[in-house]
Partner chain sequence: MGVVGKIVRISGPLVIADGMTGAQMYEMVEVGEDRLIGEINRIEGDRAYIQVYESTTGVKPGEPVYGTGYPLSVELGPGLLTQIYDGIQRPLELIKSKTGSIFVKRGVKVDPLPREKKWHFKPVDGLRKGDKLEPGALLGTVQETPLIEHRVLLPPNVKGKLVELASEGDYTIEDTIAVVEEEGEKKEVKLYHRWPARIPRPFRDKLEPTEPLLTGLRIIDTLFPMAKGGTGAIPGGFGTGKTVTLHGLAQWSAARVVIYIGCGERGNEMTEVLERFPKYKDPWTGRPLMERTILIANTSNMPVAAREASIYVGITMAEYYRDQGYDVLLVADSTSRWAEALREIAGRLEEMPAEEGYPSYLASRLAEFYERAGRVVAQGTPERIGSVTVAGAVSPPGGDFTEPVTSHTKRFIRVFWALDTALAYSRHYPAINWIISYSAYAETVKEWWHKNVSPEWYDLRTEAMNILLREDEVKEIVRLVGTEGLSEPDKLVLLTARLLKDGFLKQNAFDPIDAFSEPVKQFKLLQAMIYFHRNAMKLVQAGKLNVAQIQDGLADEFSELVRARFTVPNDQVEKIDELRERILNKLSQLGGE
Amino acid sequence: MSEAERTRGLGVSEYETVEAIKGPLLFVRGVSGVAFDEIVEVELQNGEKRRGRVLDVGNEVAVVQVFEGTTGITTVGTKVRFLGQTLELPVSEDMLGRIFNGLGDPIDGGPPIVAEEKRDINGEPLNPSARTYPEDFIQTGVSAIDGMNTLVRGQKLPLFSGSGLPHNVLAAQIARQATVRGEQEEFAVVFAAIGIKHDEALFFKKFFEETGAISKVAMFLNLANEPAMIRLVTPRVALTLAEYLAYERDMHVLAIITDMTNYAEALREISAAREEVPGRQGYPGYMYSDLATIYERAGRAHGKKGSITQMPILTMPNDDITHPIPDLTGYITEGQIVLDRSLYNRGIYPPINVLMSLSRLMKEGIGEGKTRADHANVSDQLYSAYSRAQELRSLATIIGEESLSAVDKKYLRFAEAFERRFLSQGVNENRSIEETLDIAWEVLSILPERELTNIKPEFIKKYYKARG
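The form predicted on its own - chain by itself:
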C-alpha cells in the first residue's frame, strides 16, 4: 500500500502533482475529495514543512494558499497533504497577557498555550434573531468619541485614518482605557495588527507593557515582511479568541484590528494571482462579503453575558473616504471615526473630525442612568455650533474677521476652544464622561445663552456659566 493510499484512509490525502506555482499559490492537479478551506501540509524536497489552506477546487485542480510563502518550493518532489480539516485555533483564557503571531503561535517566549478547546477560525454565524440590540455605553476616555461619537457595547465602529496620522497611538490608548461603566464583568482586549512594520509592533508591545495594560490584552502581530496569506488569517484568528472569551467566559471584549487596508491589499494580491476578474480599482468583486465575514463577528447574543465590540482601523489611500475600502466598510459597520490631517498638522491629538464622524448607535447608549441626562443635548449643540463656526471660518478668510458680527466672533472663539480644550487631550489622559461633558459646557458657555437652541432650559440653568 502506498503512502498516499494509507494516509487517505486516515482522512489525509497526499499528492506529488504540483502543476504550477504562482505567487503564494500552488496548483495541485488530480485531486479528489478535497474541500474548500481545508488545511494543507506542504513538504519540500529538503524535508521542510509549511502550512496552507485550500482556496479553490475545480476540474480536479486544487488551488492552495501557502501561509509561509512559496519561495524554495518546486513542482518536482514537493508533497502536498490535504489534512481533512479546517484551520483551528487552540483557545484559552490564559491567552490574555500573551503575544502571538498571525497564525496564533506564541512569540513572546512564554510557555505553550494549554488549550481549553479548539475552534474553527472562520467562526460560526450568529443567527440574527439571537442578537441583542447594543445599548450599553463603553467609556474610552477620549472626549471626541465618548461625548460625540459614543461607542456602544456590541457595536462595530471603524476608525478611518490616513498615512502618517496617529491611528496606532489612538488605538493603543483606547485599548488601555476602555471600560464598561457600572459593571463588574471582566473587560478584555483582543488586538490584531495586520501587515505592520517592525517598529510599529515594538511600539504596541512597549506601550501595553509600560502602561500595565498587557495583562488584559491578547496581541496578534502580523508583520509587513510576512506572506500576504497570513494577513487574511490574522483577523479571523484574533476574533476566534474574542468569541471564546465573550460567549464562553462571559467577558466583554473590545476587538481592535489595524490595519484593514493591509488586509484588503492582501485580498487583492491573492485575487490577482488567481487571475480573477477585478472590480473597483482592482479589488475583487467579493470584497464586500469578505469584509462582512470579519465585521459581522461582533455583537451580543441572547442568553450570553459577554459581548464583542469591534474597532477596525483602516488607512484611507490618499485620504480618500470614497475609496472602495472605507466605502464598503461604511456600508457594513455602524458609523465611523474619521481622523483629519489638518487638525493633526495644527498639533491637535487626537485629530478627530467630528463633523465627518458618526456613531449610529450612540443614542442607544447615552442618557440618564447610562452617561448623563444632558449628554444628547450637549452633543447636538456641539455639532451645530462647530459646524456653524467652520462656515464662519471660511467666510472670514474672504471678507476678514473684522467684518463679522460680535456673535459670529464668539463662534470663532468657541471653535478654537472646542479644538484646543475638548478635542485635544494627552495620550495618557483618561477622561470620565462627566469630565468630558463638563468640558463641553465650558466651551459652550463662550456662546450667548440664546444660541443654545438644542439644549433644554433645565440643563442650561444647571450647567451654563456665561463667559465674556
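Basically, rigid core = biggest C-alpha set you can superpose within 1.5 Å across the two forms. Computed from a predicted structure; not experimentally measured. Residue numbers count along the first chain shown, from 1. What changes on going to the form predicted together with the partner chain:
- With the core held fixed, T17 shows a CA shift below 2 Å between the two forms.
- Fitting the two forms on the rigid core leaves the C-alpha of A396 displaced by at least 2 angstroms between the two forms.
- L412 shows a C-alpha shift of 2 Å or greater between the two forms [criterion: core-superposed Cα displacement of 2 Å].
Please move on to the form predicted together with the partner chain, as the form predicted on its own is already shown.
Since only the chain itself is given, any partners or molecules it might have are not part of what comes next.
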C-alpha cells in the first residue's frame, strides 16, 4: 500500500505533543477524535517513519504502541499522525509465492500487491453456529501423528518443542507430505516467522523452493533482529490473509506460525511498559484471551469450501510444559504434539512424546470410510500398552528386569519396538495410514492376545499375528 493511500483515509490528525516515552509506548497529549485501536504513523525528526497503534485513549492522552520500537524518538520534534483507520491488510491471491515483512509489506523486490480487498488484521470471532466441525483426515505420513494424534482439516494443532529440537524439520515434513486422501488439491501455506533466527527462516524458504511449493506459500517474516513489537502484528497479518484465501477463495490453508514463545514475550514486554498487574511469571493476565484471538482463527465454516488448519510452533522455556506459554496454548488449541529431548538424545526421529501429545479432533477424522475401522481401537491400545510399559520400565530400574513376570517383559520388548519401528521414521519417509496401522499391529503382536483388552475381538481376529 502506498503512502498516499495510507493517509487518504478520513480524519487524519497530526500532533507534536509527545509527552512521555516509556519502553515501546508514546504518550501523546491534547489529542481529540482519536479512536481506540486506531493506527498511527510516527515521524521522527530525521524523517524516518514508524507505525504504531492506540492502546488507550482519553480526553487528554493517547497511549501509542510503536511497532518498530521507540529507540531514537524524542519528545520534541516527533510528529504523531493518527490515520483514522485500524490496521488493515490489503489482500490478494497473488500474495501466494511472495515474501513480506512482519507488517505485511512485500520485501522480495517483486511488484506491489494489487489489493482485491482490505481486511482488519484483528479479524472477527467466527460465529460458533456458522462453524462446521472439522472431520477430514489429513495424512501427514508421520506415524505418531496419523496413527495416534490424527490431524484433521480445520484443526489448530501446535508443536510444543524445546530449543535445539527438530521442530522445524518436522513442520516442514508435515507441510510437504500433508494430503487429504482422494483430493488432488494441495494446501496453500501461510507462513509466519515471529522473532526466529535468520537461518531458521532461510531453512523454510529453501525448503519451500526446493520442493516447488513456493508458488503456493506466502511468507511473513519478522526475524530475531527486528523490532519486537511487530511480533504482535505478524501472526494476525498472516491469519488475515489465511482467512481471505480460505473463506473468499475456497482454498485449504495450512498456517505455520513460529515461534509463539517470541510472541508471548513481546506481549509481556508491552504489558510491563503499561505497568499492568502481572499474572504468572510476569505474563499479563489477559494472555489467554489474547492468544485465543490468534489460535481461534482456524476452522471451517458453513457455505465455505476452504479451511484453515493451524500449526503453531512454540519452544517451551526449560522444556517445561507447565510454563504459561505452552500451558495457555494447550488450553486453547485442539491438542498438541510434544517433542521430547530424551527421545531425541536416543536418536529417535521424530522425537514425539505420544503420551503427552493429543489430538482432540481425532475421533471424528478416523474410522471406517476415513482411515480404517480398527484405527481407534489400535490407537487406544498403543497408548495403554505404551504407558504400562513406561511404568514397568521404571519399576525394572528398581527391582531389575529379571524380576519382572514373563508378560511384563513382553511389555518392555513392545516399548522398544514401538519406539524403533513405529515412532522412528526418516525425514523423507511418507507412510500411508495403512502402513502406519500395519506397523502398529506388528508391534502390538509382541504382546499376548489377551492383553489387548482395548481392541474388539473381530479386529484381533483380522489383524493380530502372534509372535511369541
